[in-house]
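Have a look below at one chain only, the form predicted on its own, in structure tokens format.
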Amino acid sequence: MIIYKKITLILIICLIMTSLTGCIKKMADENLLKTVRERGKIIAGVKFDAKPFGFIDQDQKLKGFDVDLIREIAKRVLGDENAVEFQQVTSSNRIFSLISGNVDMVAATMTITSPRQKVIDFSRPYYVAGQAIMVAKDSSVKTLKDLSGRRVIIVLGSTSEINIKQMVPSVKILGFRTYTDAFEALKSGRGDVLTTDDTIIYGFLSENSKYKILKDRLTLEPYGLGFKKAEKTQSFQDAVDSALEQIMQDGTMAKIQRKWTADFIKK
């Protein structure tokens, strides 16, 4: 009987501790907005090599479409456009950065897809790009069908690899972690073409006159802001979504788009 009472007491204590731990964790997870406000800044993951969306300019300052958008969100959520800490992410690690809690959100030319939506949450689309092909001006590649058997350069973790394999199964894929490495591979002749979003290709073309973008777009790529999954960051997501809606409704998004597409994207 004594042993039974001791076991019962231990079980009750364990249940109480488990319940308390769960409650504490739930409170911490569900109050990301409170944490951000107490911290006084949003920690945002952006790309540092994806001109014109996120890049280090010649003056060594981080600039771009996504950078300006996050600053505008910070102004509306925290009252200060400079209340942001930017952390570099790549196509291959941006989702992990969210899941691990290293960043509060990601704005990194990330296409909204069904597989990704199973892992993280997205805002509404804030920009629609198109997957395109970049080649040297003297390249014999003119259309998608010319890629059969060619060496195609992609950035790991992007939708470009999946799309191009589905469209031209015979291509030989060369994958790189960053856009800088991918473009260097194209310039050195390691691959025949580079495929990624047209916005990023236009950024390369603004500084490299020996290359061109093919006319056809292979897909549409709606970009969304990324968040850690589900209820755990819901209050923060709601605040950002509200700010994003205001930005799109009051003309601010159009101003940001004109600022970064006028110089880089030639219609």
Contents of the next structure:
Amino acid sequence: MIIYKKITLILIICLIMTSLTGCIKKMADENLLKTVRERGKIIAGVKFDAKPFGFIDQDQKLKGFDVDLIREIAKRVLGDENAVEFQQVTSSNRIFSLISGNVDMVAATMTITSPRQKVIDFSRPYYVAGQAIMVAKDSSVKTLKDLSGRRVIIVLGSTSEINIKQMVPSVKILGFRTYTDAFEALKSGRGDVLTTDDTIIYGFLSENSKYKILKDRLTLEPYGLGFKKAEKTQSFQDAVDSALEQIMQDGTMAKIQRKWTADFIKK
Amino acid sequence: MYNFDTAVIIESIPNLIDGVKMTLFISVISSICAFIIGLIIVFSRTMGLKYLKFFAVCYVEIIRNTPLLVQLYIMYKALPSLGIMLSPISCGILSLSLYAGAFISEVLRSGIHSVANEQFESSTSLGLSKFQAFTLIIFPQAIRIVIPPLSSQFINIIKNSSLVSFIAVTDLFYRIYKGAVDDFRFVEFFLAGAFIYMMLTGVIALFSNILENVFRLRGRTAKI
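For comparison with the form predicted on its own, would you give the structure of this protein in the form predicted together with its partner chain?
Okay, now the whole complex, with that chain kicking things off.
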């Protein structure tokens, strides 16, 4: 009797093990470009809360600069602009998504920096933003100097914290994981100012009239597309790079830029 | 395979220690408050008047059946619109205490129910008030039975305190998360974080095992 029980137990364990192995994602053995072609679509990470680069609009559709750019790239790499699966990334998890292979590429307002370049690969810059400061219209903060000792809201994993700490070391940092949380914290008065890229601030201002952007720009933030650093993904990266080159040459980039920044950014 | 880099962890140890301090501060205060809340609730639920009992049941069921993160967000994001503005740390302590208090009261209640009802009847017939019977006779017997599940609740408080990182409290998990996303060393930081949390909770587990042996009731506990 006991032997029968043991045998059934072993069988059950085997069954569980085999069903678990099914869950483990197949690692891409061959090069990524081939995998993408076989799959028939690019899996791209974009932000869902950074207007006007990647956001959900009123009719619940994903839109924005980065979204259009990836569609153009898909048109040139796979021949179909709808051959894209968008996945949400945030400032704090976009690099992890790339490294773990959850997404093929990331277009998420990501600044090209040298610490990041050690971990992932970038395309050429496709847009240049600047880090700016957003305050309530009646705030006493007028310039960068007024910031000392204030509570500054940032999004974790972005370049904002390092930059502001270098310029005004006495600020108190409140770090959140998403822009939604960060804007919410500013609205409810948890912090005095919010700092991030001006483009994202303009997107927020388009819906909230009680806030304004300060004239100072702390830094220049060149955005690049992010790729995983690996031999197997190089072919895909080259294909996207040449597509991006085309997009910039034939005026498509200027069109996308006009479409998304004209309404929001009045410089 | 993975290129494990211990240098980034060693570099950020002072930073992590600051986080541990914050986590301990929040957990210790919440534990004390939660235990007091648990005591009040369990007394009003087992010995209290009808209305108190009703209030206690409502409290336990509402708090126990909603996620802690939702309660934390209500404290942090919804209360300011009603005109109550609490600092992030007090939000964290308050929601953790309320949450753990509900669970601790249930643990204590199971202990009290395991004490025979004759004890309560004989104490009141000897002239003790309800409160005296509770504090002098029932509770001292109940508490030693529930030491293991009670310490699990304190362990849970430490682990749940990591949720306060979502409201920008610079506790241990906030620092780990920030280190991970700033240095792109996810494996190192999250493993180190898991290890530090285990050290913190391990102390409580050890302490609970010692207490359990000290307060073992002869003849009552089955020897296994």
